[in-house]
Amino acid sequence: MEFAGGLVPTGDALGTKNDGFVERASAMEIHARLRRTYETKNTVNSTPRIGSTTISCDVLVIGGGAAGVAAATAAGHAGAQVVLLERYGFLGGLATTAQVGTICGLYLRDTTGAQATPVAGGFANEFSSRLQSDSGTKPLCVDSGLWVLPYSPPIFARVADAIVSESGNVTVILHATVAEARAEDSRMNLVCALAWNEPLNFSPKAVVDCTGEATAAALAGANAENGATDQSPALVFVLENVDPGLVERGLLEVRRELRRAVEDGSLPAICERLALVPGTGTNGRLALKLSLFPANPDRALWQQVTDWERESRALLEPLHRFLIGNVAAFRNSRLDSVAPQLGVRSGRRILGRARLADEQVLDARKSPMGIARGCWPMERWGKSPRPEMTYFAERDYYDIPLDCLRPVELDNVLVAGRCLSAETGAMTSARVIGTALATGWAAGTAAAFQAAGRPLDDAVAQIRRQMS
């Protein structure tokens, strides 16, 4: 089946010519236009579809999360025809899933200046200044001269759905999960997915992988390394009616009595690795991730996240209590929401054409082939309840070069977000959603240039010429 032939675009599925649905139609109006769509398709379309479909398109995006949405966004400004998996039913990835709850990566750190610099222009900035507009939040300044960008999870994925099918060209596809992924002569040339449980293949010239564990590229047959037993995950959870003093004080008096807890039994020792979200708490309702420990490298990845969401979820209970009992800014807190997945700050990335190293982000190097920056520091979460901060030169950033993102066994596929080519000092920089967001665009760009037939030098150059 081609693509247009097949799956209907999300900006025409709408009728709203790729000016975005949030102001062209009203919630109403989609309603009753997705269900004529739903109605059309299941009237004409009568032939049984399991394992029968096969859909063409110029590039295929893996996964709707930072990275992806910038990846799909930037091949369909440049014209190609674009299908987007998902595997949740929304965008955002970790950053809704996970509930961040602040992106990283989007200012260079400045210990003096009153007000936060972009470290580049381009789509992260553009996609920072659409959230701020829709969420009513302005960057934040934290710890050593870091900002940040504070936001809310929901408008996240509203904002993400909006660009997306803004920049046209693009089907989104969500409950998608890839089961299988091909390769033949260096080329993927066949992806197979599980789309609500319907069985779907895909065709692209192009793929570009934003998984965040590099799962196509090693379906089919990339070289990766796991890099889960680097960082420790977190798990976020939102208190309301909490005292509001309590984000000026900070936690000096909740870690006091953790430590108290630990030490005489009460609690287990993770507890004390617990965590503020910088940017929530001034309204009472608070965000705190708790930092779980770093992945068991003699236990399998699967039955080690099984184990990392049962056993954290299992703990919010009782930590809740004692934090009502023992702490006066929690007297009358209730737990409101926790985020339905793990933050999974490392996972499995390829070997790359090129690889990041950590000598280049703390000597803050610079590339012709740069086409994206980073500035956040390298933070290591491990064994310590508190991260290991490492800084390199304030008001300046590090290029990530393309071949970062192309795996060495395969040429049409790039890959974006925390699953480049990187060293493990240099991963705990490169991974933040600012920097994802800038190397998805870039991987989409050059993903949209090679199906096109033309030369990635041509995709670097454009690139650097929207960052400048």
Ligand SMILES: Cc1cc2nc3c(=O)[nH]c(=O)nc-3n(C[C@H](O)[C@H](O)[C@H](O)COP(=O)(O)OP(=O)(O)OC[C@H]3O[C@@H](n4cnc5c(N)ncnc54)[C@H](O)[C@@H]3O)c2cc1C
The other form holds:
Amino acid sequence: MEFAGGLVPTGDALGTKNDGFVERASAMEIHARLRRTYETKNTVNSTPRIGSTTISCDVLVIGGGAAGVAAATAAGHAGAQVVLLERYGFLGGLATTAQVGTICGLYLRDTTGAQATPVAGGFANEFSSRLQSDSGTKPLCVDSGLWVLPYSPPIFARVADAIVSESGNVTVILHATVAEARAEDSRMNLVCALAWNEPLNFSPKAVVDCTGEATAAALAGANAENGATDQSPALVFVLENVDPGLVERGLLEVRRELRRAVEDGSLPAICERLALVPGTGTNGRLALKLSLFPANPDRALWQQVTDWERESRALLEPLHRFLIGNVAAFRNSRLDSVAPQLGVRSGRRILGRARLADEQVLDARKSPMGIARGCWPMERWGKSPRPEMTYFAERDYYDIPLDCLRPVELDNVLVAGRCLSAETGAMTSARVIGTALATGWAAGTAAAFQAAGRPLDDAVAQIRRQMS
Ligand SMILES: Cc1cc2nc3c(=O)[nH]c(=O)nc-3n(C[C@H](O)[C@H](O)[C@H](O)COP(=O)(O)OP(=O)(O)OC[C@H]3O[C@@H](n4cnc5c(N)ncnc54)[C@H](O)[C@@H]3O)c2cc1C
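Same protein, different form: I have the form predicted alone, so give me the form predicted in complex with this ligand.
Shown next: the complete complex, the earlier chain at its head.
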């Protein structure tokens, strides 16, 4: 890894061992070592920055959700010196902070199949195999031939951390929030973050924005669209000591009681939007998600998110009290936990060199520049209590071309996961975790090629070999 003060020798302050792999060290340790050894003046260029320490790297991955974990691992595997920045104290993004509970987009839809068939080879498949063996879960057929993989959020975070570390060459910095990004001559050349409240600057050769909101790309001037009004957010919570028979019987009785309460005004309308997290409940621990209404376009998203968080958390107590009093299966239940963050299904996404169109998804269209495969139907959580599902052909998939990951304005930046360039309907399919792992892997590989000055066509060829 290169710092503004010069190339760092092997066995350096970052803990690079002689075999070239980076030791696992906490963000605080890394930061302390960086400060002691490589504190530099701002001499790289005259662009304003927020701190005095500048770290150079080949590939900077911003955001440690499913897409960011895959991107950092891919770039590390490709031999790049990688830094992964994550604003929370653990990896996984919505998979762990919003505790969504199942991975969709890993397996082909198949109403006749007795077993789950992976949509592609490669990283998403390897990640899910590791998750299965660590958490003891198996793919589950939930509805209309759709297969999902249930998982435990803490195990997801642990597997993500282990896989990133094992890839070599990746330095993870947690509690690091990117607040500024600058570009010159169509290249993002400066990213500023607060890492545990200490300012750090990064000077990368290539950047992968996996923030779920295209934050760095937008800060550096890429055009983006706001998808927050497309889909409703949801809060996941877990009740324990619920009658396990409820899962088999389904939520029909629960919904009937909730509708009655909404109609007589004893509960607000969003309570009708309660849904089960598949794969939970058979042992008495039942995860539920309470979907709110999509964002109001007249309000700033930060205001809206604050209200959503506060209102949905305040509602859990009366809702749970109602369930205890009115549905026998919940009579002895207790509130076990609530997800640390509200799950926001749809946010800001870039306007890329290509835009994944709704019809590409519905026609299961293939592309010679396809770098990831989507197989989940369009699943839109709008104003009605249940999602609208739009299916394409069974046992088929669509390709996501590389240019959907490339902002028009920035040559050395790729995005992945739920901030890639897509029409509204296409994003309701491409946002799922399995597809985010696949687009993350592709973006990380392409960024490593860019940083090494190698043609992107070669990256596409390599990714396609790994998928087949
Ligand atoms: C309620 C709900 C239920 C869902 N259910 C399912 C499901 O059952 N199965 C499924 O497959 N998918 C589901 N999804 C969709 C899926 O969870 C997400 O689309 C997917 O996890 C997105 O991954 P990502 O890596 O693109 O983004 P994210 O998971 O959002 O990751 C972004 C990461 O970037 C970090 N970050 C953001 N800004 C900054 C910054 N400025 N600086 C540093 N770090 C930053 C965040 O902390 C986060 O870790 C659901 C989503 C919701 C909201």
